[in-house]
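The chain below stands alone and is given in structure tokens; this is the form predicted alone.
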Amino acid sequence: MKKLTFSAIAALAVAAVIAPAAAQDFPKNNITMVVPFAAGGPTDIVGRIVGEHMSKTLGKPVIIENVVGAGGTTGSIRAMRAQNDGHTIVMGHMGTHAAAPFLYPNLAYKPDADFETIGLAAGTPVLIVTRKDIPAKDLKEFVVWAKEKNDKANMAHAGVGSVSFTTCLLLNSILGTKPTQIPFNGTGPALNALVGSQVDYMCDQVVNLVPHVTGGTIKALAVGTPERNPALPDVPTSKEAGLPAFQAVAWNALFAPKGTPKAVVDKLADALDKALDDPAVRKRLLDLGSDIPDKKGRGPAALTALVKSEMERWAPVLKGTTIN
């Protein structure tokens, strides 16, 4: 074993002092939470709800910065390349931090290597939704319609690699259909097109959909979970509706650039934890249909394990995908 030089020992000693000091001084400035999708989408909504409470705990405003493009990877790259001092974080999700590497061969980051995990913010069940005037009253009739239409049907999504794209890709693979895919810069604009009957259907996180489903501006055919969602109790599960293979639950989680000091990450994780324990925050998330992770499923270690398992899950579904 090589002996450490005096300068190396000194450097280690300085680092040992700087790390706790950095955490003690953190945050010095406002914190930028990059949301890699347009304002009004599910990731944006979750980010704003938890970010508002995190601001109180951290003593500095958490400012949302919407950076759209390429299924959320543009904003994720922006965050990955930011200074790793904790003042820039990103609200990623299943698309940006699990599915994207299999859809973008030249992706500039590795979800499981180029970020520090902060914690899971919310689980968000995915629904199959259609324009309100589609000639199908339930999922079984929609399956028949979609197979008949095939490429003449059109599917909206928030960009290649987004949750809406990935989960509808799963749906289409189950049905054996190849609809025309219509990309938008975020789920919010895609949903607006669905409400306006400009597109036929999409798969989306429940957080974005409750008021539109209850208001009758779109149809919800099924939720991709074993149990019905309390926010939309009249919407059947995919199994009840006749398509048990469609199981889709997205998630939203906070990440920091690689190399962000552990003590800073822990401080951010604690602020997120306090937000998820707050009764008002919990009510807002639950009313939107989100699943709030328990204590064991929230922190950095749990999120690291989740990213690994999700990448393994989506790899066989997405590898070799032809994007039209």
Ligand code: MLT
The other form holds:
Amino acid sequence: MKKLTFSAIAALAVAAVIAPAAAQDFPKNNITMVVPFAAGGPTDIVGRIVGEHMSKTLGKPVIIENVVGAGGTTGSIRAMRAQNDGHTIVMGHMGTHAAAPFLYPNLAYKPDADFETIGLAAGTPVLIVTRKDIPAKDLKEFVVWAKEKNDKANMAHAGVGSVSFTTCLLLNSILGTKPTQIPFNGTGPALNALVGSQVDYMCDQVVNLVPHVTGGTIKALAVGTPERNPALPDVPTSKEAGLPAFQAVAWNALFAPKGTPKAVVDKLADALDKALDDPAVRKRLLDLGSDIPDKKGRGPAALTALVKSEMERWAPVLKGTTIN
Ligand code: MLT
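Output the form predicted in complex with ligand MLT next; the form predicted alone has already been displayed.
The next block holds the full complex; its first chain is the one shown before.
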């Protein structure tokens, strides 16, 4: 076995002391949570709910910074390039940290190499929703309408690589349709357009939709999960509605720039864990239809495994996708 030189042992000893010390006085400043979509959308909603509680645990404000564009990749790049001291994190998701590399061949980051994983915040089932006055009372009638309209139908999304883009790409490939795509900086503004009947439909995460579906300002045709969503028990599953191939669940998770010290990442992961155990936080997330990860689904290792499996899932689906 290679003998360690005295200086190597000394360096290891110093590192062993410095690392926890770096965490001891972390955070020294406010923490910026980059949300790579516009305010009011699902990523922003989840980020603000968990960030508010994390700031109590960490003792410094967690400030949301909405950095929009390019399906969430602009904000993700901003976070990746930030100082890796733990004071900048990003609320990524299935789009930015799993699907995007297969839609942007020259993407400036690799989700599984250029970030430290902190932890999964919420699972977010995806629904097919339409403007309230669309001439289709259910998914079966919508399918007929969408096929008839084809490129005359307007589909909203939050940019190439976003969850709304990616999951509706799946829907359109099942239907064999090529709708006109209307991009927004997030499904917050996209939802406003849908409520105003300026677009016809979109695929969006449940946390953005519950009040609008229950309030009747939009129509929900199906949820892309095997079971109905407890927050929207009257919305059928895609299988019940006659389109079993549309299975679409997204997730929101926190990441830090590569090289953020492990002791600091662990402190952030602990603050996220405490947020997800807080009864008030849990109620807000569950009332919005999200799934809260159990203990074994939380933390850096579980998120590293999720990113790997999700990239493997989306690669074959998205490979060779032409972005019209
Ligand atoms: C998306 O990927 O569609 C985003 O979640 C939309 C958003 O958060 O605004």
